[in-house]
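The form predicted alone is given below as one chain in structure tokens.
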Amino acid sequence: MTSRERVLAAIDGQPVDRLPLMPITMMYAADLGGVSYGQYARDHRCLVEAQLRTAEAFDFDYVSAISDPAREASDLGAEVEWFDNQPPAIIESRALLSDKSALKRLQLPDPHAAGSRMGDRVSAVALLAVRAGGDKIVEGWVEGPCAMAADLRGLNTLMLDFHDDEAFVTDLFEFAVAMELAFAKAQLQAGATLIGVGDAAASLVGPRTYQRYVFPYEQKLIDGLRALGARVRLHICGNTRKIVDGMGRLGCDIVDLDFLTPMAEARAAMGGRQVLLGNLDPVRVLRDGSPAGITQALEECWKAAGPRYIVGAGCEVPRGTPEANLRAMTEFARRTV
């Protein structure tokens, strides 16, 4: 099979030749790739050099444009903070909506625009599609809606928002659910088959306000995402312990799951047709530990998992973690079926 074959068929619970290999490498690629994380994040032609060379050297089976949450907010005009080789943050204490009367003078920005953050994105998923999609699996990226919200509001204002201004957050969530769409379609459009969801900021609510507020967002995102074709990977970093439920209805292809969240857990809660991805410390087990006791480790999570499970870490794989850790996970990969 090869590798675009092989996670189509896990995701649509046929037989598969082994188990898909699908861990996030950002800062891990750009360092192997031989280039700043400034320069990753900033230049799609580095990130595509980096994440192929990653995907070759240990047979993963995807590539993914993913590089930082500050795409979309920084089109919108953000105050973004760069740093030579670290992911550029968003500055919080001058957040964009600040000021929540200034939502109603957004408008969506242009995916395609020339010299945009996410134009550099979805030239990076062009050119990706173009040298790995005939075997691999090409992942473009957007940002959930809570996690887009924070990156606009703040994520502490967003919180008392959920308390105090219940109007405000839905038209917040709207807005970041259109541009979203809007951003994945120009993905889609440029080769990917796989649009990931980042909403990390959906771990730091309590299971109400996630099933008032949270979820009916992302479920629009998630329906609006497979209405355009795509197959869906969410990613919620973090202790999910508490929304685990809710995340297993949406209805994704793919749950990524951190290592907070036991994965026999997420499997009783989920049910077992979902597709789980992970869940190893980064750190503690995968960047500081051992081969012998990373191979024991994903042992652990693919029988809490069953058989509809894809290899990886509960998130980023660090920088610094050693080759050999690394290829443990290919390695395992590739005997295990």
The other form holds:
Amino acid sequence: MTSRERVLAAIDGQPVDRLPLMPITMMYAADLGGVSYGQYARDHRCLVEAQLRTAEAFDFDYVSAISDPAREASDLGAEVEWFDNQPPAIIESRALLSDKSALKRLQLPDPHAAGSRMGDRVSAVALLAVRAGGDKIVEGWVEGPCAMAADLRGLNTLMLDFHDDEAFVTDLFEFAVAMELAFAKAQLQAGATLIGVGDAAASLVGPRTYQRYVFPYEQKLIDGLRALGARVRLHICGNTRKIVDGMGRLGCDIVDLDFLTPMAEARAAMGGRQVLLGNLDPVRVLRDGSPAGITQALEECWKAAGPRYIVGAGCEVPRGTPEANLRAMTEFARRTV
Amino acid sequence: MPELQGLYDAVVNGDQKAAVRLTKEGLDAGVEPMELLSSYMIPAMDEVGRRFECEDYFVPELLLAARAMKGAMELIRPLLTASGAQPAGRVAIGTVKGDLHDIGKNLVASMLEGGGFDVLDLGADVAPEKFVDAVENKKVDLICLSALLTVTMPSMRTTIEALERAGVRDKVKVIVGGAPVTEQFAKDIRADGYGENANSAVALARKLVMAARAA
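What's the form predicted together with the partner chain like, now that we've got the form predicted alone?
Let us now look at the entire complex, which starts with that chain.
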């Protein structure tokens, strides 16, 4: 089986020759590719070379254009702080929507615009598709509605907006979904098969707020992605124990779990059909642990998840993870059916 | 006499307007500011922390409660200062240099304030010298360092080294926290403790400040 066939078979519930392997790498890949993270996030050619090298070195079944949450916000005009060797970050104290009335004036950005950060991701997807699309899954990436709203409004402020101004929150989520669907469409046209949806902020809100505000817009986004023909991977890092049942009802092809959400709990909440990915503790187990410890932790994940399982960590593989530790993930996936 | 139990409820329910109004009414009726703080507001934030711990409350509810507490504290703090009342401790808190992710820091700051600490919030992306300055010039008992990213964790070490270089490390306790931070890392960088979450950070802060004062 090619990597691509393996992942698609796993998603569709067909037999696979071994477990698919899809850990998220960003800073780890940049380091392996010999580029600073600033270059990785700014220049799709650096990202693509680093992704290809990492996927090749560890036999990953996919390559991804994920890099940082600030691409869409940057193109909308948000202030972003750049660092030489870590991801750019949105400056929350000067959030684009500090003044809520600015939302009405926001225009949907063109995801193809020359020189834009969204356009750079679309270019990354296109180049990944040319270089690896025959063999591996090419993953595009968008922000989920809660994360995107937090990027524009400020995470702290958004948490209060849920209580203070329901109409504003729903308008903002509507805007985010429309923008991300257009961004995803551009990435799909460029050759992505899978679209990752990152919605980490959703892990902070608890089940009442999640069900009332976040879930309906995640549903709208994911339904829209599926209508565009995308396979969808949902990534909500953090503690999602109280919202996993909702996450399981969204109809995603793959749901990532962070280490704070026990695999067995998620399996029980989501039923047997949902493909689950994860969920090694990225720091304590993957970076700071031993190959034997990683193998054992993956055995436990797999046992708890059952056959509909993809090997990965709870979140990004941390910079500085020993090669032997990542190799242990690869070896586990290779020998497990 | 106003119904002061309402102040407790207002903080627990995150109702800032009611918290401010009831605090005003209490003060107007001659209730001691320390009584409002220690009998109603601190117990209310303890309850908020308990609900957060048992996953009945989440970040939005905690921030709403903190906002209600803060509104009431703006009325009370000047009176407490004027009366010479001692806070549970004086804390400087911030995310370390290079890290702009501040929601965890804000939760801990709110819970410390709710626990009766005088909190100097230095914000996000804070240079080590600012923490040194807080020890030298603001006489803080405790420094809380937060990092969300593995790549900014080394700034925690840099900050502690800056305190050592400035010769003030023995005048202050330092605790660290954030998603990727571990107990072992705290030991490695010679911090005085590690807080796994907002509640444990407050308990640790109380313990360390009391021990330092007793010494």
